[in-house]
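This document opens with one chain alone, in C-alpha cells, the form predicted on its own.
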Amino acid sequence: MKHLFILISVSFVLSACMPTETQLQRLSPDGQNLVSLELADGLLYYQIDRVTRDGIKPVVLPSRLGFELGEENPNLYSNFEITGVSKSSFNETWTQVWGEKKNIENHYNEIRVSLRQTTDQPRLMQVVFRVYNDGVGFRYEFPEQEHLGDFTIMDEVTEFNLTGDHTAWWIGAYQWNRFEYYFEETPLTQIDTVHTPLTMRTADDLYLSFHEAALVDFTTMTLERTDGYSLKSNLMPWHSGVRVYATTPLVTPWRTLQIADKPGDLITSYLILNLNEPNKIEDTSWIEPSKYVGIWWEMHLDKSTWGSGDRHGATTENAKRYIDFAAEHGFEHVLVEGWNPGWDGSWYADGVVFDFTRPMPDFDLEGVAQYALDRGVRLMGHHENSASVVHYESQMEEAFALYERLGVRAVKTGYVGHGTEIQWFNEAGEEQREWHHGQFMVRHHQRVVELAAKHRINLNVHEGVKDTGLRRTWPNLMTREVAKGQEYNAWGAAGGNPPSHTVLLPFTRNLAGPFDYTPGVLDLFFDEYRPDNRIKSTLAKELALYVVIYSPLHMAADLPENYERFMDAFQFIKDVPVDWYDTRVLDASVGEYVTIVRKDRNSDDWYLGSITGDDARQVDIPLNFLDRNRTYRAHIYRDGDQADWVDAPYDFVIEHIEVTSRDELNFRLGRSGGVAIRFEAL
C-alpha cells in the first residue's frame, strides 16, 4: 500500500502542475483551490491543492473515500469502477432571515462522480465535490438501488491527510462534559481525537478549519489521528457499536474544509451556510433576533436556587422585577429558570421529574405572561430535561403549544448530562444511553426544531449538539451553547474562564454558528457569593464581546441592581443590534487578539469590537469600513490607560468624537482587555 501512495501521489502532482482542469478536477470560481480525484486499484482518492502565484501547495494529500457497511460484504470503499462524472456551476445570492451577514453569495463549481462496485452485487455510490473560494465540501449519495436498502454504517473511511505537523486548537471527543472544555492548542500530532471545528495554521501561514454541514438524520463526525499528519473521520456510535442507521435514497452531512489566508477570514466564511437547504418556514415574521435579560446569572451566583424554598429565584415578584427592568431599557424578552416542577432533589441524575405544563406554586405562568405582554416584553420559556428526552419528547407538543398560547416567542432547552446519559428503553424495556451528539440526537433535536417552529417558537438550545448550519433551513433554531460559557466563571474549578478563552472562540467554535455565550456581566468579582471566582476580562472587554461574538439572541446576563451601578457602560448593551447588513475583520490573530466590525441591518450604523488576550497591545483601526463622504459620531467604551485584568479591571474610560472614513483611531488594550465602539451615522 506504501507503494501504491507514492505512485499515486507521483500522478496527483503531475496532473495538478497542468494548466487545465482534467476529466477529474475542479477548480474554485477564483482558480484559487483544486481538488482533484482518481481512482486506483479499485480504491476512490481526492486531493484538495491551493493553486498560489508561487505555484502549486498541497492541502490534503491523496485521501481514500468510503465507508465500511454491517452487512454481509461491509466494504464500501473499494472494488470501485468510475460510471460517470458530471460537473456543473452556480452562483446566487440569497438574502438571511437574519445572521452575520445579510446577503450572501453561494459560488462554487461542482463534480459529481457516480461509482459502482464489481461485485457480484454491485452497490451504487456517489461523491459529490463543491469548490468554493473559501473551500471546499464533499459529500456522499446513496441512490435507491436494487442491493442497498436498510443498511448501518459501522465506520467512514474518510481520510484528510496533510502536510505537515500544523499548529492545532481542538478540543477532545468522547469526554464526559460534551463540549464543554478549554481549547487546547498543540502540534497536530499531539492530539487524538477531536471534536469540529477544528482550526489549523500551517507552517506557512494558511488557516484551515473542518468540520460538517447540513447534520440531518445522520451521526456527527469527530476527527481521529491515525499515523503522522493523517486524520480519519471517526463517527459517534449508538449504545449497539452502530455508528448509523441508514435507508436509500441517503444523503450524507458534507464534510468541510475552510481555507483561508487570514484567520480573519474564516469568521467570515459562508460555505458552511451556503452548503444547508434553503428555508423551509414561509412565514418567517415571528422569528426577530432579540436581547434578553432573565433569572439565571443570581442561580449560578448562588444568591437565588432553581429549586423552591426561601430562595426560590423563579418567583411571580422576580419574575415582574425583571420584566419591569426589561421593558424600561428595551429588552425583548424575560427568562425565567426554575419556574416549574423538578429542580428539587436529583433532578441531574433524573429529568424525569421535570414537568414541563405546569408551574411551581410561587410561580403564575399565566399571570406572569399577560403581565410581560402588556408591558411590550415577552416571557422566554426554558424546558431543562436532564437528558431525560423521551420524558421530555411526551410532553414536547403540549408544552410548546401552551408557549405559543401565552405570546412566548423563544424557548432555551437544557440537556444537562454526562456525555452518555441520553437515556431511552428499547422494546424490551431494556435501558439503553446514547451520547449527546449521536444520530440518536440528532433525530431528537431535528424534531424539536420542526415542532417549534410548528408553534412559532424560536429556539436556543444549550448542551446540545454542534451547529452545522441548519439555521438557513430553519431559521428559527437561533442560537446554541455547545461550548463554556459565561457561567463558568461564576463556578467554573479554573475560577473563571482564562483571558485567551473568549480571544479563542471567533476561530473555534464560533466558525459553527452563533453562540449563546450569555455576555454583559459588568460586576466582575462574585466577593459576596462566589469569592473564589470572577472575571478575568476589563470592564471594556465584556461590552466587546457583543460584537466579537455573534449571537441573534444576545442576552444581558448580570443583575437588575448591577446595571444600575453601571448605566453608562450598559447604554452599550442597550445600543447595540444582534442583526446584522454585514460583517469584517479588520485584524485577527488566533488566541492573541481580534478586531470585528458589524454593521447594522435596520441602520446606517456600524459597531466595534476589539479584544486581546493574556497580553496587553496597541491597536490600531483605520476607519476605511465606514461609508465615504459621511460622518458618524463614535461613542468609545474603551480600557483606561491602566486597565488590566488583574490590577485594574474597572479602569475604563467613554469618549464621543466625530469621525469619517478617513480618520484612523488608536487604543491600548490591557491585558485581557478591549475596545466597543458604536460608530452613529450622522
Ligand code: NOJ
The other form holds:
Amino acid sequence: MKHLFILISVSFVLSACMPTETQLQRLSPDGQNLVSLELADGLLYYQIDRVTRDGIKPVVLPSRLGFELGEENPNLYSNFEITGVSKSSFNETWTQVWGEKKNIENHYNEIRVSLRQTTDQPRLMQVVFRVYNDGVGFRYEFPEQEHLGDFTIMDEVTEFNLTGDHTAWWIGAYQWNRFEYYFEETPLTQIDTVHTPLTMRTADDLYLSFHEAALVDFTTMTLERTDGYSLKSNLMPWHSGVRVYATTPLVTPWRTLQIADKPGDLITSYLILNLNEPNKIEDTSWIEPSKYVGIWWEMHLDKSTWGSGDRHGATTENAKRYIDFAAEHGFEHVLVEGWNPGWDGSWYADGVVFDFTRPMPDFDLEGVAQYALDRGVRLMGHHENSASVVHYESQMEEAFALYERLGVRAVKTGYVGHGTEIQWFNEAGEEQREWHHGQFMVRHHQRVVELAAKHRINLNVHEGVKDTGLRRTWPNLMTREVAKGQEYNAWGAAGGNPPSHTVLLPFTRNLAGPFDYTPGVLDLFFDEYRPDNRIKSTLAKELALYVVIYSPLHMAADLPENYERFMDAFQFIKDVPVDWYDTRVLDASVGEYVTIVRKDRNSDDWYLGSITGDDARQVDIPLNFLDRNRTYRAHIYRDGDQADWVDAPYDFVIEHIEVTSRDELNFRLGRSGGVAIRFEAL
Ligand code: NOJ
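Next up, can you give the form predicted in complex with the ligand of this protein, since the form predicted on its own came first?
Let's see the whole complex now, leading with the same chain.
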C-alpha cells in the first residue's frame, strides 16, 4: 500500500515541472499541498504531501479513514468501492463581522469521493477534502440512505500517520481540569491522548497544527498516539460509551491540518474559519467588539467575595464605582460577578443553587443597569452554572430575556466543574455524567448561542468546548476562555503562569480562536492578598498581550484603584482596538517569542505587541509594514534597560517618536518582557 503512494507521487514530480493530478489527487491552488486518496482491498487511505523545490515531502503518510458504528454491522471502514469522484474549486473573499482580519480569502480545490460498501446492505459515505495553500480540511458526509438512518458512532478510524518524531506542543485530554493545563513540549513519541489544537515542528522546520472545524452536533475529537509516529482520532464518549448519536443526512466536523513554513503563518491561517458556514445572523448591528472592566479580579485576589456578607464584591455601590470608571475611560461593559444568589456555600460542587433571574439583596440589578446605560456603559451579565447544565437550561430563556430587557449586550457564561461531571438523567431515570466536551455539551452550547442571538447577546464562554471557528456562523459567539488565563496568576499553585505560557498560547490555544485571557493587570504583586503569587512578567509585557492574544472582547482586568496608579501605561489599554483590518506576524519562535502587528479596522493606526518568554532578547523591527508615504507618531511602551520579570518588572519606559515605514526600531526585552506600540497615523 505505502509503495503505491510513493510511486504515484514520484512519477508526477519527475514528469513535469508543475505537477498534475491523478484522478484521486488534489493539489492546493498554489500547487504546494497535495492530497492523494487510495482504495486498497476495500480500505480507504489518504496521504498529504508537500511539494517543494527539492521534491516531494510527505507530511501525512497513508492513513486510514472511516468509522466503527454501534450497529449490527459495525464496520464502516472497509468493503468500500468508489462510485464517483468529483472535483471543484472555490475562490471568494468574505468579510468578517469582526476579527483579526477584515477580508478573508477562501480559496481551495476540493475532491469528493463517493463510496459504497459491497455488503448485503450497502451503506453510503462520501469523503470531502478541501486543499488550501495553508493546509487541508476533510470531513465525512452520510447522505440519506436506505441502510443508515438513526445510528451511533463507537469509534472514528481516521489516522494521521506522521513522518518522524516531531516536536509537539500539547495538553493532555481526559483530565479533570478540562483544558486548563500548561502546554507541554515533547517529542511526538511522548504524547498519549491530547486535545487539539496540537502543534508540531518537523525536523525540516515545517509547522503543523491539527484541529477541527465546525463542531456542530458531534463530539470533540482528541488525538491518540497509537504507535510510533501515528495518531488516531479519539472521540470523547457519552456516559453510555457511545461517541456520537447520529441521523442521516449527516456531515461531520472537518478534520484540519494547517501546514506552514513559519510558525507565524499558523497564526495568520484562516483555514478553520473558512471551513465554517457563513454568518447566519442578518442584523449584526448589536455585535460590537469592545473592552470591559469588572468586579472580577478583586474576588480572585480574595479582596472581596462572590458570596454575600461584609466583603461581597457585587454591591450596588461597588458596581457604580466600576461604571463611573468605565464611563470615564471609555470601556463599553462592566462585568459583575456574584450578582445573583447561589454563591454562598458549595456552588463549586453543585450549581443547582444558582438563580439566574434574581439579584442578591444588596445589588439593585435594575437600578445598576440603568445607571450604566445613563452613562453610555452596559452591564456585562454573568451566568456561572458550575456545570449544572440541566438546571441552567431550565432558567436560560428567562435569564437571557431579563438581560436583554436591561440593555445587556454581552454575557459571560461559566461551567466550573470536574471534566466528567455534567449530570443529567436519561429516560429510564438513570444518572448520567458527561464530559465537558462530549456531544451532550456541544449540543448545549449550540442551544445557548442560538438563544443568546435571539436576545441580541454576545457570549464570552468560560470552561466551554474548544473553539472550532463557529464564530463565523454565529458572530455573537465572541470569545472563550478554555485555557489557563490570568486568574491562575492570582491563585494558581505554580505561583502564577510561567513566562513561557504566553509565548506558547499564540501557537496552540489561540489557533482555535479568540481567548478571554483577561490581560491588563498592572499591579504585578499582590502581597496584601496573595503573597505567594504574582504576575511573572514585566509591565510592558502585560500591555503587549492586548495585541498578541486576540479577543474581540478584551478585559482591563485590574482594579480601578490600581489603574489610577499606572495612568501612563493604562493609556495603551484605553487606546488599543479589538477589531482589526489586518494581522501580521513579523517574527516568532514557538514558546520563545512572538512579534505581531495589527492594523485597526476603524482608523489607519497600527499596533504592535512583542513578547518574550524565559530569555531576554534583542528585537529588531523594520517598520515596512506601515503604510508608505505616511508619518506615524509611535507611542512606545517598552521594557527599560534593566527590565526583568524577577528583579525589575516595573522598569518601564514610555516614548513618543515620529516614524515612517523606512525606519527600524530596536528593543531589548528583559526576561518575560515585552514592548507595546501604538503607531498613530498623522
Ligand atoms: C472561572 C472563570 O474562569 C472565572 O473567570 C470566573 O470568575 C469564575 N469561574 C467564577 O465564575
